[in-house]
Each structure stands twice: as C-alpha cells, then as structure tokens.
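Take a look at this single chain in structure tokens; it is the form predicted on its own.
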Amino acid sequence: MKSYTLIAPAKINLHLEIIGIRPDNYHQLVMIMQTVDLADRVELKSLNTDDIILHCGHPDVPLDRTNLAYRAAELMQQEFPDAFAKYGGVEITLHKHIPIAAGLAGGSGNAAAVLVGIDLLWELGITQASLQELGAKLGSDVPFCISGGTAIATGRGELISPLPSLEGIYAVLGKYHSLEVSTPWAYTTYRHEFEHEYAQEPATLFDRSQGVHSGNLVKAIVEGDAVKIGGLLYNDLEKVVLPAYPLVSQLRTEFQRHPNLGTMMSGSGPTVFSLASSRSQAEQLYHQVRAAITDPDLELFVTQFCDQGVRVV
C-alpha cells in the first residue's frame, strides 16, 4: 500500500489586524503570517475499504470527523469521488508536536497535510492555488498551512499574498498546557467592545485591507530588517484577550523582561512568542523565561522560521 510522511509547520501572526464585518458575517482581517520550524508529522496510507481511520497518540486529540483532519479526508472523498473509488480510504497518523490549542494552527497544519496527502496518493495532480481553495473549506488558515512562508492574509484569511521569505529569524514560543483560550469567544468579545471602530463601508474595507501591502511590517519583511520586525509586530486580539486570561499577560510581560526584538501573543493566543536574532539569544531567553516561571505547566518551545508550508519527508 502507498505512503506518505508530511511535515505540517506551526505558524504564528507578525501582524493581526481586525477591520470589519463582511457581508457573510465573518470579520474581515488582514494579517501577515509566518511559518515556523516547529512542526507536526503526519502519516497517510491507502487503504483498501473506504474508512477513514484517525490515530493520534495525544490525548486530547479527537479520533472523530470534530478533527479537521479527518474532515480534510473525508471533503477530498466527496470532491473527488472517482479516484475515492479507485484507491480507497485513507489512514492518518498524527504525530503531534505543535502544542494543542494554542492559537499556532496546529489543527488547521494537519488539515493541510491531508489534503496534500491524499493528492499524492491518489495522483490527482492538484495545483496549489486548488488545494488552497480546498482548504479553505475547512478553515481559515488551512490555505496558508499548505503554502507557508511569509504572507499576507486578507479576506476572513483565507486569500494569500506571498511576501519575500525570511532568514536567520529565531522564535521562543511559551504556551501553559493547561490553558485555552477559545478564538470564536476572542472575535465575538472584541466585536462587542470594538465594532464601533469597524470600517463600514466595502470601498473602506478594501482599502483599509491593502494598505497593509504598503505598510512598514511589509517593507521591513522585504529589507528583512528583524529588528524592525519585531518592533511592528500587532495583534488587535490582546486587547481582549490579555485583560480576562492573566497567565497570558504575565507571560507576556515576563518575555518582555529580556532581550529580545519584539514580543507578542499569537492568533487568539495563548501562546506568547518573542523573537531573536540568533539561536542563542534565543536559547537564552528561553532560560532566564524558564528560570523565572518554574510553573510545570508552562510549555517553552525555541524555534525557527521556516520558508515553506507543509511538506514530503
């Protein structure tokens, strides 16, 4: 039977900025996005009956189609229907790395290697701007986890802009096991203490959307200036979330304390992240972080960006 082992990258947000509400009541975005070296690996083999069969020895993982996963597998099934009767089924073994929860589009990064997968196995010879029009069936970020690298990401974050990749960036990554922040509760709650900010017309919401492709981050990206990197970084959600998830804050506040460019809570969070110029300020930073929150519920992770989406081992 056929195989393949894929490699499905974290990400996390340079930029989140939230500017309104489209006409399907999703919040417009414009954010820009980068993976990192942090990844999970995911094992797909053929079958020959027409399951899907989902293993994953995390705990928390759900074996069901509540897993995007599973529901990458089973929306291939339906859009191609032929080759789901040449070659069968499919079983997914998720090796989980990324942290569970943590605003760093773990769910939506194994998604994306199903669908890749499966397009492999099958040898259906899908482009990657199809996979990504897939993906975003099933999620926000799942057309970004197949590409990767360094983009922007406008409509509701579905639509990707590529943006030159970045080098020799390093990122200290601390997350509490324990600690879930829900990213439908973090839109609603800022919608209902911010939409009077909102942009309310459609020819405002575009041009607010595109000013970002002129903003400093980009140009800072494009000169890969990590000092001036870090210190645009922006994420609209920590206005929300850090006040009603203290951990988060003092967490945030604790990375601050050290050297570092620039520090920030990625997505929804809880995942704080501040970056570095080397690998070791930011082996650093991840020591005087962890001598100073001995809390064992506290996950550190060092890591690296990377240029690519998810990929064939």
The other form holds:
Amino acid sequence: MKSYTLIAPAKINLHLEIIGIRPDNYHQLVMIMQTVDLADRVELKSLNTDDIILHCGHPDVPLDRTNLAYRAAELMQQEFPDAFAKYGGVEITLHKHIPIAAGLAGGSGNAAAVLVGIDLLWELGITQASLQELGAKLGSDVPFCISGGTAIATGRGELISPLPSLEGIYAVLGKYHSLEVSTPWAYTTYRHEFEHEYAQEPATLFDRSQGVHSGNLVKAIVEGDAVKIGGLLYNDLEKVVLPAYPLVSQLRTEFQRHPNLGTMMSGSGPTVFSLASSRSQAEQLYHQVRAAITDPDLELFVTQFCDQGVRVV
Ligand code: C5P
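Starting from the form predicted on its own, produce the coordinates for the form predicted together with cytidine-5'-monophosphate (C5P).
What follows is the entire complex, opening with the chain shown before.
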C-alpha cells in the first residue's frame, strides 16, 4: 500500500485587520501570514477498504468528522469519486507538535496536508491553485497553509498573494497549554463591540483590502527589514482577547520586558509571539520568559520563519 509523510507547519499573523462583514457572515480580513518551522507530521496510507480512519495520540484531538483533517479526506472522496473507487480509503495519522486552539492554524495545516497527500496518493496532479480552492471549502486558513511562506491573505483569508521570503527571522511563541480561545467567540465578540466601525461600501472594502499591498509592513517585508517588521505587527483581535484573558495579556507584557523586535498575539490567540533577529536572541528571550514565569503550564517554542507550507518528506 502506498504511503506519504507530510510536514504541516504552523503560521503566525504579522498583521490581522478586520475591515467589515460579508454577506456570508464571515469577516472581510486583511492579513499578513508567516509560516514558522513548528510543525505537525501527517502520515497518509491507502487502505483497501473505503474507510477514512484517523489516528492521533493527543487526547484533545477528535478522531471523527469534527476534525478538519477527516473532512479534508471526505471532501477529496466527494470531489474525485473515480479515484476513490480506484485507490480506496485512507488512513491518516497525526503527530501533533503544534498546540491546538492556539491561533497557529494547526488544524488547518493538518487538513492542508491531507489534501496535498491524497492528491499524491491518488495521482491526481491537481495544481496548487485548485488545491487551495478545495481548501477554502474547509476553512479560511487552509489555502495559506498549502502554499505557506510569507503572504498577504484577503477576503475571508483564502485569497493569497505571496510575498518575498523572510528566512532568517526567528519567533519565540508562548502558549498556556490548558488555555484555549475559540475563534468563533473571538470574531463574534469583536463584531459586537466594533461593528459600528466596519467599512460598509464595497468600494471602501476593496480599497482597504488592496491598500495593504502598498502599506509599510509590505514595504518592510520587501526590504527584508526585521526591525521595521517587528515595529509594525498588528492584530485587531487583541482588542477582545486580551481583556477577556488576563493570562494572555500578562504573557504579552512579559515578552515585551525583554529585548526583542516586536510582540503580538497570533490569530485569535491565545499564542503570543516575539520576533528576534537571531537564534541567540530568540534563545535568550526563551530563557528570560521561562525564568520569569515558572508555571509549568506555559509552553514556549523557539521557531524560525520558513518559506513554504505543507511539504512531503
Ligand atoms: O474559516 P474557519 O472555519 O477557520 O473560521 C472559524 C470561525 O472564525 C468562523 O466560524 C467565524 O466565526 C470566524 N471567522 C470570521 N471571518 C473570517 C474567518 C473566520 O468571522 N474571515
């Protein structure tokens, strides 16, 4: 039986701006996303039955269709019935290293890996753009997780424009193991508090979403200027998550007390990250935060920016 092993990396948001609401009740976003080298490993094996079987050793990861990786396999089965009939079902094993419900797109990355892996298992030869279109049916972050690197994401987050690679920059990530933030909660709460500020006119929404291309953060990325990038980090969801989760706010303050290039929450949180210009600065920051917060529930990771999303090993 054929098998593939894929690496599914985490992402952080260098910029997350909510500009309006869409007819489908999702938010219109302008984001700049960055892949980091903290990653899950996803193994895929063809089965000679028509089952989809999911394994994962993590106690909090569901093994049924509530898991996006399972739904990714189901979607491929629906979209390519002839290949499914020819090649059979699939056994998926997730080796989790990315914290769950963390704002790091771990679940979306697993689903992205399943799409890429089944394309290979079933010898479909689907283009990356078409895989991303399929990914958008599963979740807003899945298309970015397929291509990865550094990119602007607009629309729901599914429209991706690649930016030049930022390899060489480091990010230290911090997350309390037992603390999770629900993404729907974060967006719904934001809407309650800030809907009056949303852009209404389609032309204004379009201008705001296109404006990012000529904005200062994109300029800094094109110049590869890590110091400027660190000074321009932005996330609208901090406005609702930090007041509701004092531990996240305290962790962010602790990161900021030590030398680094800039600190922000990723996605809907609760992961907080700081950028560093070298591995030694990142490791120093890791030890400083670890020494200041002795709570064993706090997980810290030294990661490096990388220039691609899901890859086969
Ligand atoms: O697309 P995905 O299923 O990952 O989104 C999770 C939740 O985040 C949605 O159900 C919605 O509440 C919120 N969301 C949003 N607007 C977006 C993306 C996500 O409101 N553009």
